[in-house]
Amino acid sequence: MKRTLIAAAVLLMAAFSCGGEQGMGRGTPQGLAEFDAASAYGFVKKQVEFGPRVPGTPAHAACADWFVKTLRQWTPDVVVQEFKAKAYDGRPLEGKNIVASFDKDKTDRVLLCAHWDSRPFADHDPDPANHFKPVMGANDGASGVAVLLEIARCLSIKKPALGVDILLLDLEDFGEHRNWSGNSQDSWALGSQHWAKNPHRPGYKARFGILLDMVGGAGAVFPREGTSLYYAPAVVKKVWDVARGLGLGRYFIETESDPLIDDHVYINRFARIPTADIIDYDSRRGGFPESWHTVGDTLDKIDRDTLAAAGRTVLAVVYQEK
């Protein structure tokens, strides 16, 4: 993911329990709708094993599927929104926005959102030689997945008071690569743009919105992110408030970061949904994760803590929506 840091002018309960790791859906501990931080992990390991989930490969196509089959299990109202887009050299790309609805016929919802692609390019690998190879994405991309297919599986076991869309996007890593001469900063987050400018259902609303981004970390840290603060505070100290509640105060810490490009600006920017971030950025170590767009963002960087402390706040946020 991310990103440059967006100009100025735009920068205006469930406990969890421990149950066996599963690829689709074997071992999810069931009739339990506590988050569970190993069924988390299972999900970032099965997307893993697919390999690199590039846009135009394989591994992206059979994952796309994986995902579909799997949230069929708790919802029969899944679509895939297929798109065309551009990269930023020009190359065409086709996308694939999977969504799956839980009372859909529900007009107060919440939306719940992560990307699902890996980035084409380590471009901020440490060894140069690496700047052109896939990243396998088990943080940036597979974690906020894993967390949003384990927060599917409670909410097919105790519904809550409002509908629920969890939106798995696609494009979001696609942007430019370092070494490029250009400077656009829309050459991320193609999934979201296109779905903010045409939602899966016409007219599509929600309440709030949450995006999950690199959310698996060991050490991760989620601050008030300054476009979420931008464009939705009154969700952030939702979230904070509620991790804070939880006892998660050292991951969903106070501080304030930079604002970020994410594809939560496009869900606020076009959609008017007002959508905060969840994202591990700590400005003591200099922004994003070590492994980020590097070659060792791999399974062995994920933290199963991490991950239910991000699922069970987010968990503990739509539960508690009357």
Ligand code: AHN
Contents of the next structure:
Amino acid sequence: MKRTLIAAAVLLMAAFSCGGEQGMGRGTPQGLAEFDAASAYGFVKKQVEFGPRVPGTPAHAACADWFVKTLRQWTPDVVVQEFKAKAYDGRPLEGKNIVASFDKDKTDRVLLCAHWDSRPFADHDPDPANHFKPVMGANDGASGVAVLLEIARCLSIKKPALGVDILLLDLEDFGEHRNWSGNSQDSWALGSQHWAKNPHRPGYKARFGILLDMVGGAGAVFPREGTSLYYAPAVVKKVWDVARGLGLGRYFIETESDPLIDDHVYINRFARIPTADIIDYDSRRGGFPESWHTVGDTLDKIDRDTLAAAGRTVLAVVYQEK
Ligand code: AHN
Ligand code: ZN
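Just the form predicted alone so far, so send over the form predicted together with the ligand.
All chains and molecules follow, beginning with the one already shown.
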């Protein structure tokens, strides 16, 4: 009797489980359109297992292919935008922005983005010997993408009223090395600079955008970020109101931060889509997380609850839009 019950429970669990690592079924809805923190964590782990996704490396290429394959489980409309750019030191770079669209012909849309590349040098590591080693980017890169992948899975199960585009941006983190004597602010966010001037669909518009950056760290806080408040105050209000309503105000704090340079700068400035950045930045601890641009930005710093706070909030914002 007991054994039959256990067997039944196992069968039930198998029927209803859905998750990052086991591989989701195609097409037919499995599981709930509810943000699954374990699934999102699995997507961080998967990215980290490729190694640092530094532009020009095999890990970078393999991870891009995995994103495309994974997103195609949930929507047929996945495009890769290949582009060339120049790094701050003049070296040529090749990037790939990846866009997964849900209801691509709807004119009312929401844009969700995160960068997926890893920084080639850990130039904020406490040990100078690490300053030219790559960053694993479990938080800086992989966390935002993991949340968006989990959101894509949910969107494939339950359709929102608006169209949604998930934009995975490349070459965000090739900004100038801290030893570099130049001063090129525009050396960051090369993928969003390209996309915002050359969107994947000419004339692309969205009602608003949300950028996720470093949304996986234990102890994360997301202040009302200065650049977002400048360009997109209504989007900040919308997102932070939803988070508070979900009881997530300990993550989405009311503090206003300095204006930061991130992908949303160019999406606001060039594409003119009001876009807010959800980013872990705490002036009390000196800004970005301690592992930021260090060799310590690894999977062990990732907290499922932080991923869930960001993911549940963004998903609720998308579903409330009419
Ligand atoms: C600057 O350091 C100027 N911007 C940081 C943007 C960033 C890098 N986000 C993640 N990595
Ligand atoms: Zn970075």
